[in-house]
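There is one chain below, alone, in C-alpha cells, taken in the form predicted on its own.
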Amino acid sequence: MRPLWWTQILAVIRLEMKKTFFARRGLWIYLLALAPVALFLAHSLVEIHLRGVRHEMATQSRPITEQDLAAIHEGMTREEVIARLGDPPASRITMRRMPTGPHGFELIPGEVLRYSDGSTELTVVLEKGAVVGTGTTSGSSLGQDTHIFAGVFQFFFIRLAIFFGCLGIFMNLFRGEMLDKSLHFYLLTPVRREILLAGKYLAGLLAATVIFTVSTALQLTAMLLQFDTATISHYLYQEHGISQIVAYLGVTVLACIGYGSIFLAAGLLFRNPIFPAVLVLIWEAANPLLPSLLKKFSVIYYLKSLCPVEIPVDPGMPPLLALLVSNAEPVSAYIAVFGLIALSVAVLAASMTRVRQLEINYTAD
C-alpha cells in the first residue's frame, strides 16, 4: 500500500474518533457495555456482605463445625438443636396459618434459628418445638462464578451487547453522515473511496474494541472482587485464569471485527438499520440449526469455538437454551480466528465495491 494511502487512512481515523466516541446517538452503547459490569459488581458486593454476616454470626456463638451443621435434621426438638449448636446468634418468631375448614384456620407458632460456622449458614425451621425443615447456604465459589461469567459473556455480551453496540457504531459511519448531510464533504476530497471506507472501519473498530474490551476487563475484575488474594492467585496461575482472560479479550476483539464489518456493509446497503439488524440476529440465533457449510458464514460460529469455558448443559435446561449453549461442531482456535477474519475481509471487499458506486441524494435519504 502506498505511503499516501496510510497517511489518508490515519487522517480519516483522526477525524472520525471524536464523532465515534462522543456521538450523542451512541451514548446508549456505553450503557449497554457497562450493564454486565454493574451485574457482576452487585453480585460481588452482595457476596461480600453475606460473607461478613456469616462471619459475624460465627463469632456470636460457640465454635461450630460443618459436621455439627450436618447433624441437624427434621424431627429433632428445639432443646436437642440448642444442645448441639448452642444458642442461635439470630432467630425470629413466625406464625403460619393452617386451614381447618372452609372458613377457618389455625395459627401455628414457629421459630427460625440461624447458625454459621463462618462459611456456611444453617437455617432451622421449628414448629411446635420440633424441626420441620433445614436449609444451608454458602458463598459462591470461583468455579461457579467462572461458569456464570461464561454464560453472561456468551448469551448477553456477545449476542446482544457487542452485537447491538457494533450496530450503533458501524451503521452510523456512513448512514449517520447521510442523515447529518455531511458525507459529501468526504466524497469531494481527493481520497479514494476504498481508503475512506478503510479509515472509517478502523476508527469504528478502534472505538468498539476499546469500549468492549474495557467492559470485559471490568467484568472480570468485578467478578474477582469478592475473593481473597490467595484464591485469585490460584485461579490465575494454577487454573489457567490468565489464559482464560486473554481468550475473553481476544473473543471480544474478534466479535468487534466480525460484527463491525457486517454492519458497515449494512449501513451502505440499507437506509433503515432495523431490517438488517433483525436479519443478522435471526441468522446468528439459527446457527445451530444450519447445515455445516452455512454455519461458516456466521460470526457466532467462530466465537463460540474460541470461548475458553464451556457452559454445562443441565438436563432440566429448556431445549432452545440448550441448543444455543451446545457447540456440536467446534473448530480449532487457528481455524476460528482465520475463518472469522476471512469472513470479515470478504464482507469489507464487497463493501468497497459498493462504496465505489455510492451516490449521495439527501432528498431521498
The other form holds:
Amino acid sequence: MRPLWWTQILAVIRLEMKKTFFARRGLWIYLLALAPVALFLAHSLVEIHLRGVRHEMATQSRPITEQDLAAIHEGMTREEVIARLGDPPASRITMRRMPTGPHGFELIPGEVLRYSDGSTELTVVLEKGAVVGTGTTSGSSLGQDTHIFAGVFQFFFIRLAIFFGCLGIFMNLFRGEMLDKSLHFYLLTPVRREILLAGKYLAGLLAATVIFTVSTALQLTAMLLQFDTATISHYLYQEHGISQIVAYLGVTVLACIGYGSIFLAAGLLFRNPIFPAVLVLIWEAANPLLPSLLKKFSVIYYLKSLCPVEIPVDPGMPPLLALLVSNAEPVSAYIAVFGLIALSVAVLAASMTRVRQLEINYTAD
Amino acid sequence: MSNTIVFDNVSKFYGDVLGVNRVNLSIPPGITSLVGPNGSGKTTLMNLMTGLIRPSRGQIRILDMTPDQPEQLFRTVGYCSQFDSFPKGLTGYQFIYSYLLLFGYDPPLANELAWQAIDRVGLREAAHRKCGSYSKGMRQRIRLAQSLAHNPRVLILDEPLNGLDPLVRAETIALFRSFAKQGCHVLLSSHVLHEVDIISDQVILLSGGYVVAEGNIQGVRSEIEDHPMQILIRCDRPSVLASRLFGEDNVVEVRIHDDRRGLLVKTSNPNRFYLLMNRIALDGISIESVAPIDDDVNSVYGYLIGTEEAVR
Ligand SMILES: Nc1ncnc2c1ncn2[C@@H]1O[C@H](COP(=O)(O)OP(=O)(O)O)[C@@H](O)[C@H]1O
Ligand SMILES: [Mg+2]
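Could you switch over to the form predicted in complex with the partner chain, since the one displayed so far is the form predicted on its own?
Below is the entire complex, every chain and molecule, led by the chain shown above.
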C-alpha cells in the first residue's frame, strides 16, 4: 500500500503538471531552453558547410600536402606559388585604393588565391604579382568547442536560461493560483500544507528538469554533430567526454533544484516577480565579491565548482569579467552537491513554515 | 466527542479593518444561516472556520478539531466559498475528480463520488464541458458539488443561493435539508433574511462584524412579515407578469420598472411570494432574476436590529 502522503503528492503533481508544462504563459521558457541548442546547431552546420567547401577545393586542384601549404610565404611571386601548389581551385581579383597624397590615390591590383589540402584552407593574398600575406583556417576543433560550450553553459544557460525558466515555473506555483483565485481549493482538502508544498515543488522540478536536461543533451548533441565518429569517441573515452556530459546534466538538475526552491519561496513571499528576480540575480552575480561565508548562500557558488570545463581566463579580459570567470574558491564535488542540496532543503523548510501561515487574501493587491 | 462548532471570543482584523469582533457562538447540527448585509463578516467567519484565514484573537473548534489541521478537518468539513473561480482548463468532472484524489481515494472511488456529486446538482450533461464555459448558476452548482463530493458532516456554504433561478433554488434547498436530516451541520450565509429564514433551524444575524442576534427565527419572523419588502423581478414580459401578480393578496404594490424590462413589487409576505414565483416560473414566463432591493433589505435590518448604523 502506498502511504497517504505519497498518494497526495502524486495527486498534487497530477493537477500541477498541465500548468507547469503547458501553460501558455510559459512558452518563453521553451524558447529560452532552445536558444542555445539553435546556437550550437547553427555553428555545427556552418562548420560542416565550410568543411565541404574545403574538401571540394582539394579535389579541384592537384594533390597538396600540409608541407606545401606551409611553404608559401610573403615575397613569393605568383608563378612560384602556382609552381608549388598548381592552379588555385578558387580565386578572385581585388583592387585596393592607396592614397598617394592629400587628394590623389593609386589603384593597386591584387588577387586572392585559395587552396586546401582537404582539412586546412590556405588563403594567399597577392598584390602586384607578389605574396603580401597568407592565412590558414582549419575550422573549429572539438577542444575549442568544449570551451565555447563551457562559457555558454555557465553564462547563458545556468545564469539566465535556467534562472529565468525556474523563475517562470516555480514563482507561479502559489502566486499563479492566488492570481487565478483557485488556491483555496487545495487548502480545503485534507492535505497538510507541507505536503501540498512538496507536491508543487516536485511538479515544478519535474517540468524544469525535463525541459532543461533535454536542452543540455540537445546542445551537446548539436555541438558534436560536426565531428566524425573517431574524433567523438576519442573525446568521449580518452578526454573525459562522458564524465563531462554527466557533469553538465547533473549541474542542470542541481540548478533546477536550487533555483526552484528559491523561486518557490519567493512566490510565497512576493506578489510581484520582478523584485525577487532582480534581487536574486544581483546576489548571484555579485557572488565572487562576497565574503567567504556569504558566498555559500548562493546557488551559483556550488554550480561553478561542478562545471567540468574551466573557462580559460584571457590576460586581455576586463578584470570584472575575469573575476566572474575565475573560480577562486573551488570546492570538491561532494561538498558542492551536498551544499547545494542543503541550501535548497533549508529554503524549502523555511517555505513550509511560511505556507502554514498562509492566508487566502485574493482581494488585497 | 462534541457535536458543535464553537467560536470562543474570536476576532479578526485585516490590518486596521475589522472583520469580526468578539464572536462567541455554539452551533448545533441542523441548518444554520449567517445573515447580514454585505461587509457584515459572514465570509470572514466562514474563512476562519476553514482555516483560510487565522483569527487575530480567540479560538475556533469544529467538532473538537481546530482549523489549522486540514488533514483531519476536511475529512469532515466541506466548504463552498464565494469565490467564483476555478482551476484553469478543467471540465466540471475533472474539477471534482482531481481534487477528490487529494483525499487519498483510489481512482474508481473518486470517480464514483464525483458522479454522485454531479448528479446531486443535476449537471451530468454538462460534466465534460470546461467550467469556464458554464453559466453563473452552473458554476455555482458545480462548486457546490465539489464541496460536498466527499460527503462531509459539516457543510459550509457562502451565499449558496445567489444567482440560482427559482427552480434550482428549491432543489438546492431540498439538498441542504436532506443533509440536515442526517444530523449534519449545514451553515449557509445570505444577505437576504427572507431567502433563508423558513429553511433555517437557527439564524445568526451579523452586522458590522458583530453577532447581533442568534437563535430561533420564529419570534422575529412575524414582525418582518408585517413589514412590506420591495423586490425587483427581471423578466421578458413584465406586463403579463404584473397582471398575474395583481390578484395575489400578499402583493401590496406592483410597478413596471422604468426600463420596461422588469417589475417592482412590494409584498407583505416574502415567503409566500417566493413560493408563488416558483409556481409562476413553471407556467412559462421566463424570469431572469428575483432579488430584493438592497436598500430595502437594509431597512429591514434597521427594523430588525434596531440600530441606526444598520440602516445606513
Ligand atoms: N482581505 C480583506 N482585507 C481587508 N478587509 C477585508 C478583507 N476581507 C474582508 N474585509 C472586510 O471585513 C469586513 C467583513 O467582510 P466579509 O466577511 O467579506 O463580509 P460579508 O461576507 O458579510 O460580505 C468588511 O468590512 C470587509 O471590507
Ligand atoms: Mg461575503
